[in-house]
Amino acid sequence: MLLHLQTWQEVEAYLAKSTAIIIPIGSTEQHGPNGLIGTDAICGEAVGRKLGETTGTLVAPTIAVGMAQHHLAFPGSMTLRPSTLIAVVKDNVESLARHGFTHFYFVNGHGGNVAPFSSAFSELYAESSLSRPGNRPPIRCVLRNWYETPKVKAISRELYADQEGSHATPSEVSLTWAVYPQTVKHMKMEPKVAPRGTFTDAADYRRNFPDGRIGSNPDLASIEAGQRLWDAAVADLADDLASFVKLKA
């Protein structure tokens, strides 16, 4: 159930029965010589979306746009300040609770949103226990990346062990070809693992990885792995799920 396609009355009936939603939230930026730029946002949108299918949750529009300053240097990329998207994640979660949502699970694709949310989940906190009596928040919030699950984790070493690496991995490239066949692009990488490290800002991360890669080789993607991974997602992600939404508000 996509929050979107719903009318008022279907929210206000689904929240008689529930009161946990599920917000994917992503990133728009590079991912190398054949990961989509929306590589992040889709695979979150992807696991988030079939999550609420499995699992009868409502599920939120997607957070597509995350901080990613750092892949500013390659065109395409976009990012939002950590102040902007700890606002933005504030807004839409607050927005919500007016309603009556009270548990918030975010299926999150990108490791730079991970900071960011963190902040934005104190902030939400701390106004609650600045406002109300008591130390109980009247809501809860939890992030969980769809690529750190056991299962994917396991699929992962299975398939790619250490050319999977940390950016424009074969793991992410392959789900956004399970979601979206007619982008597959197989090519030679060169070299056929890239480099590993550090980076600061986005000048220093071109230059220390100049195609856009870090420690990976996705071009061992497919769109049968994808497929698998975007499975073991949502099955490890709904038993959390379940656990969730018992926790009082």
Given for the second form:
There are 6 protein chains.
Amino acid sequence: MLLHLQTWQEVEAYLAKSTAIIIPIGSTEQHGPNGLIGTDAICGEAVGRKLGETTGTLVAPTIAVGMAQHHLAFPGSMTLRPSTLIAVVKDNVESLARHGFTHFYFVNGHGGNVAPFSSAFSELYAESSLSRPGNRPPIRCVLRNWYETPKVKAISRELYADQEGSHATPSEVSLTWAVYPQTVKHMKMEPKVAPRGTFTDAADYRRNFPDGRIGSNPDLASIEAGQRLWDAAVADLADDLASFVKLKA
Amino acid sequence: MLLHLQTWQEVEAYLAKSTAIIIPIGSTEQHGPNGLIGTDAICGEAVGRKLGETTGTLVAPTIAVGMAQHHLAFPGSMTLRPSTLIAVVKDNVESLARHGFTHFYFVNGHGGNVAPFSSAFSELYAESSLSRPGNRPPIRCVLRNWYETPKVKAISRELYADQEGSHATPSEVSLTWAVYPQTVKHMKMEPKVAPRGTFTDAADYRRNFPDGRIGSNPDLASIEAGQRLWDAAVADLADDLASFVKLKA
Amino acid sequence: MLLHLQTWQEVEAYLAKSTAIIIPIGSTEQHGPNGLIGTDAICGEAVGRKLGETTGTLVAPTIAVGMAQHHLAFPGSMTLRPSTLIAVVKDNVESLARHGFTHFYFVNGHGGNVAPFSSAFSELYAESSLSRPGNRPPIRCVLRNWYETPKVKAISRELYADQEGSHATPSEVSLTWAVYPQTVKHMKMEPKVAPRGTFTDAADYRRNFPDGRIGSNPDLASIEAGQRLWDAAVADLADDLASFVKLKA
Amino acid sequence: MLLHLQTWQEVEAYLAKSTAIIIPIGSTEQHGPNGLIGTDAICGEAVGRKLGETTGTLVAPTIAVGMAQHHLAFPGSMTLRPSTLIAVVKDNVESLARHGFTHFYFVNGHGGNVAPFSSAFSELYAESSLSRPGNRPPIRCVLRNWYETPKVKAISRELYADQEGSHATPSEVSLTWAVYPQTVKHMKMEPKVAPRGTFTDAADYRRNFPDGRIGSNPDLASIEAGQRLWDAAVADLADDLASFVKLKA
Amino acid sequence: MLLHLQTWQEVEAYLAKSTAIIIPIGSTEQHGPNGLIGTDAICGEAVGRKLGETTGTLVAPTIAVGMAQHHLAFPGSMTLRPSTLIAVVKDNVESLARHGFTHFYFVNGHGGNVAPFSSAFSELYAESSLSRPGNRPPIRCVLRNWYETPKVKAISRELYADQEGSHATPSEVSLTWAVYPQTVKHMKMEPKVAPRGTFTDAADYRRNFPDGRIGSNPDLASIEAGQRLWDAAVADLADDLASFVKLKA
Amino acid sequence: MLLHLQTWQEVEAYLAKSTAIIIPIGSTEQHGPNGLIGTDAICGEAVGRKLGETTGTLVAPTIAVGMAQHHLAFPGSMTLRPSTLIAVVKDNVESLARHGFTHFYFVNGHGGNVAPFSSAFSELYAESSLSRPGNRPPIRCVLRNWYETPKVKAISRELYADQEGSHATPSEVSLTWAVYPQTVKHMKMEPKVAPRGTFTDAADYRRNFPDGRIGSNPDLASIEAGQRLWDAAVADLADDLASFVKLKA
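Same protein, different state: after the form predicted alone, show the form predicted together with another copy of the chain.
Complete assembly follows, chain above in first position.
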């Protein structure tokens, strides 16, 4: 169930049965020579929406621009500042909590989002923790990275071993190709496997990782792998979501 | 050209030819008994993307949650506060300006966005106006409502006359049906044409407009009308965009 | 009744009869070769105060510095950022709402204020819309441009036709002269009627409109016209205010 | 010279001779049984403007709503939060510094403004202190309380001794009567001299000072005293301003 | 009683007897040729903690970085912007008020903190003053400068007369030496007594006060004087604190 | 070398040799029945300062109040909101970067700080990434948890195995006892090992973990263990810091 394709009466009916909602989150940033700028948002949305379908859970609009300041030396990359993201998450969650939603399940496609979203959840909880008991509706938020579920990690290891890397990985490129087969692009990477390392700001990142990849060889990607990874992520998250909604808000 | 389906090298190549970008904006809010919660984002995105296709202009990710505080008494509606929207627009534009984009063309599907986005543009310009000349890259932003272009207004008048109204209109419902034919929903409206009037906050809105519509009869919507309106909006905006990109940033 | 000339006991007595208040708003910015920098604040205040007198409504202090970033390339122009204006309006309205004021009628003299003040009203309403019903006192805000009331527009058309323009207009200059007759300044404009067009930031504005005027010939201004326009604005707004205070907050 | 009564060319000419500007600041808050709600703004403005006249210094629009949270339990009182005031002062000063103004002389009528304005100056300076040298134009801000100049204090002591108090004082009431003779209001105060003490928020203030006065007997006020105090303040501040403008910005 | 050395059950027991807490505040900034960068935080903490010991009052962690933008041209100096300090004080006080603390006694070692902390208290009170009565717990905040108590000023005058000055004073240097005897550093000052004057930002400060001192000769400092001043400050503040806790929150 | 015990000339001399600085960070929050409220700040500071001593690195003042909203249902716990922490870290780092510091090494004692500090680093980097190259000095920030270094984890496993837990652990209690031997407190825990689980806000946390511990038995703590852990953390971090300072800023 996609929130944007419901009427308000249908949402009202849904709330009588469930107060959980999935929010896909991603990023809009370079993903190396053959990866799409939308990779993280595409993956978060694809997994989040199929998860919603599988489990009968409502899915909110994707937050497609995340925290990606370190990619800004590559054309097309976009970022929200962490402080902006905190405000965005606060408004999203408060809007939905107003209607009675209590369980917020963020399906994430981008490592750079983890800290700012976790901070945003704390900012929301802090409003409740600092106020008089009962003044604010109880909520529970969680963020899950689709690329770190057990089944997904097993497949990545099996298929890509030490060519998986950590940015512009063959796994995420595969998943985007499963969603958009018309975007398949094979090319020789130079070097075959990108360097590894740390980074600070955009200038530092580009200096260390000249074509944008970190530790990966995304030329190994394939539509078939993408389909397997997609299904695996949804299967794992469906179990996790089932446990999550049982927790008290 | 959709930004999220490009690689960074393709964006680099695009920037050598053009520094304009389209950003679709919408809202996620109730649209009456048979309108979708995503109506405004669907329309903004559908028009914005087809405009990009027609004109060869790059299209950024849609900002799907806008300023819709007045709809929050209807389940599923979401809002960003105006102050949050200002921060979001600032970060979106500054990210892209960093790469050399200069002309930002926002295709809008929601009246409630007009003032906050206009304020956000002024906030961006103010940083430049208050600083020493040359400290910030020149930019130019504009917002266009797809539903107010000449051809669109002519069709709305022809088809719906005084049953068009101003919220949950048959025109916008038609356009969403052209995009998502599976969501067509016909039902008798009660009253046939909704009341008109003003509103302040969410409680006031719901008191005045109990089923969410303002002045409209969206049961008149049709896929065919939606297709006509879509094409009309794109045709009008293509002309306007061509003039816009000629203005100095 | 001017708020600043009352005692608190007189305000307490006023509140027993009426919970409406007029807030004049303007701007402090260049107004061409013979227009005053305070033109918009002078006009907003003059109309707002006479409206208060005519209708027996309390008038708050004028907000004299508005959103005028685009005028900053002309000496003496001042601006508040839109985000600052949102905070200012919020504090003004919350202060007065604390005492029981419910109807806030902003009499505006400056086009650049429309979007930021509208955003500020939405920010205020959003606090109510996002919170539990009843947590905040109900309020209703509206902004009216004195220069767009029917009678005023008729006079402008009659007197100035296509030399009225949209900035540093003979109408607004006339009104300031009616208020401050000692400031009358006649001079030949070069060109007689200023160019029209769009603008972004301060540098762009000055490039396009070298002496500050847009589309106008303010040498046509006169004290007599100013007096007529002043009376016309007050007459129109008095009717409008009478309707406004009848709306539920 | 009042900024709002100049044209931009006249300001340009002024800047060729002087880069100093006076900004009157006040407050809009209860002033006891016979004091006006605008007392502090009226005094700040009256002194600031006459000072401008006497010394040939430009005078910006008055900031009429200051920091007066502690008065909010009395109808008609208004406040800006300190954080809002910081933003307002920042935008006012940055606007004028953009044109080349370097010396900002705030003439203050309200004790509650001292800390927030001082904080705002530090916020402005901090932007310069934290940035690379030369990135921001040099500025110098100072705030002077008209009621604490030597001559003014001597007159207050002479006329009112221990009935002067610290809020709703006969001195400030006298000055407002000199400006607005039509507002003279004599009445028996009960008790004759108000209690003294400390306060925190609005509820605490009203509990301690039931009619709004602190330590004063404003029934002693007179137009004549107001005129003397006005002249005395201007004389003292004119000397001080002459020294101030000689300091390096 | 130091908060950081208690268990939560011990704090719970304390709250049953007293709802007052001491918060030492200081600054981290240059203090001339022989003064420590931590002088103000060391003094605030030393006096605040001994005051807690003497009076049996709980002492919260020291806020060691204050508002010191004007010292930033000297290596090692640190500042919080006033707007940051307002947020910090708000969170500190709201955290403790949540547990039932009502009386917040800030022992201060730095003049530059006075305005920002006073502003922060007003920001806290304003939340209460602007909201409906009873929505927020009552609190009372006060700031005391250890170096301005009567006994301390008498000793400073006796020992240092016109070589005390106002920054990097022999009194404060003495107190830090009493706390950290290993930091005693004697050296000839050049000139013996530093110049006096005003300052704006960091560049202006360093221009006027090349070695960081203002009006002082800190070579006069001694451990013995530090011990006397320390005891004197605690004795004075103990009396003041006893009065403070009797005031209604 | 402790920053607060240096003169500014000594810092100037230090900067000629090294531009690295250690900043200890902790939290002020309940730590179960026998743990101190300051546990995390004490540990962060003890490890950070000994690390500074061992490696000759300057150590800035400890940030003693961190992000601990989830502990606020236990008396004495304090928190900064994530958005406040972002501002604090920004001002701390910008102050020191102004003097030429480039490498910021945060030694952390509290898990709840990880996300907000990481977000704060991104906020700082984003300012650089979004601006024109060269406009801001290059910096590099890193956060290390003392309790997660290899040697520390080995000792914890050896001594406490599955009674270590994740909050109010015997390891951190041991370290505080090594620092403050007078605070040793043995008592029977009930249950011996605390429950494990997740939490959201303060109410949820206290419901799940009634005495504040998570998964731990801090009665196993000892001064001897604390001394071993302290040395181990410093040894591990000294190696890590040596690598860190070699990275380009």
